[in-house]
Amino acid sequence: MEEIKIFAPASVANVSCGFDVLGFCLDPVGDEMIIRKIETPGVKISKIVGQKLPFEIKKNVAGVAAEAMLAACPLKFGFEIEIHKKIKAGSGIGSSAASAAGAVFGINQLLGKPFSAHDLIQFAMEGEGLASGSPHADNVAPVLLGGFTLVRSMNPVDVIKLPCPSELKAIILHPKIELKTMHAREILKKNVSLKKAVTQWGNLAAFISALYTEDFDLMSRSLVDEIVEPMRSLLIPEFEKLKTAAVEAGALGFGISGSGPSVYALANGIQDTNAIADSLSSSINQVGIDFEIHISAINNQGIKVISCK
């Protein structure tokens, strides 16, 4: 192959009880990227559509991730990248992760897949480090592996793909305000009480168990964030009102997607999903904020190849 076009999906990180370790992949929302081989060694970003982002490699998450990968695999030729951004930067649904993961996925495909999907996580994390100030994998892992993922360790990188009930659906509400991950991290406390930490560990373990056993009641009881949500929710307009609307409409749980401002709800089946989406839309309309709402199955594949030649 000389050229590949891919779909790099959006994702939800943290998932309430799993700050920096838990995430899942969405289906209908994502970027498209075209990557082709060129004679000149290195990486070149030739086109960006949809967002005003830097073309300079060291200032672009896709470029940083691609360079990290090529440092581990020196070549006599290089790659040109086109980025068609459909995930708004600062939206909280993994805009930077889609670009970083998409770049390394596409290059790996053109090279004949010398790296596994798990190997690619390490390279994509470098792009995330540029976006948020520190490398993390809770968005890039589900984008590369699909479905739900758990980051057990960052050094060395150890990520587990989790099962997911087919009936589980996600509703994403994106208020059209921008909230940078780096800024949302600045308000977090550096220390938490032992009591809150123990509660959070219990919720995370129970939620993972619920994915394996398809126990939706346990899942609902576990989608509680004792540590991050109380602070970050203050940055999101009418968060508590939206949470109440989602839960009353049948949501298993409701929380902040990544660092926000997007919020998410999980639901058991499409009937509840539509009711929750309608309830959230009605609630935010009363506030007068522009928004987008997406209904998604859990994308168990992750990045998809659109075409190649």
Given for the second form:
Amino acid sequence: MEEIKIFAPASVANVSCGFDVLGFCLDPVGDEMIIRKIETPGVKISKIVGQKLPFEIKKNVAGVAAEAMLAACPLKFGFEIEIHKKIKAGSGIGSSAASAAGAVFGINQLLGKPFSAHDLIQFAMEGEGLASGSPHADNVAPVLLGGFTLVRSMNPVDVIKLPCPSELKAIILHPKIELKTMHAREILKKNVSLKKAVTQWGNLAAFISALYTEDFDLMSRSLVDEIVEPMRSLLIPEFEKLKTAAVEAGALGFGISGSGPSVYALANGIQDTNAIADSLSSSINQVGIDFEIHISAINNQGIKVISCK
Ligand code: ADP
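Alt. form predicted together with adenosine-5'-diphosphate (ADP), vs. the form predicted alone above:
Let's see the whole complex now, leading with the same chain.
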């Protein structure tokens, strides 16, 4: 195989009670990437379509992730990468994760899969380190493994793929406002009270149990974030109004996607999904903010091969 074209999906990290550890993979929303073998060793980015992002390897998450992988398996040939960007960088749905995971997934395929999907997380995380200051796996893990994932530990990397009911759907609303990830980080308090921590880990454990038992009521009761959402929601216009609109239209839960500004809702079945999307659209229309809305299945496969030659 000399060349591969892949679909690198968007993802939702944090998921209310799962700050920094829980994530899930989206379906129709994502980038395409083409990766091909070249004679010169190393990595180069030959084309970026759809957005202005750096071509320099050390400044593009795809380059950093690919170099981390090639450092683990030095080769006499190299790879060039084309990125066809559909996910807007900084929207909160894992734009950098799609590129970092896409690069290592594509190269691994071209090499005949010497690494497992779990192994690739470590390399993709290095790319994420460039985008957010420190390597993290809560977006790249669901992109590489599919479905919902839990990052139990970063050092050593220990990621668990969780089951997901097929009826579960997601609605993503991206209010087109600028929200700097750095600011969303700075606003967080460094300490958490024991009372809040107990509530949060109770909710996270219950949510994971609900994924296993397909208990949608329990899922709904446990999609609560007492620690991060109270601070970060202040950066998202009309957050409470949007949450009420989603919940009244039948959402199981509603929260911030990644560090925002995108927000997500989860729903049981397509009927509720459409009603929630309508309700969110009319609420945000009333405040006159430009937005995009996506309805998505939970992508249980994760990153996909489109074609190869
Ligand atoms: P979000 O998760 O909110 O969609 P990210 O955290 O993924 O956004 O990070 C976007 C940042 O990463 C931007 O500063 C962008 O310039 C940088 N970046 C570098 N390479 C890429 C890439 N290939 N794709 C997307 N963002 C990239």
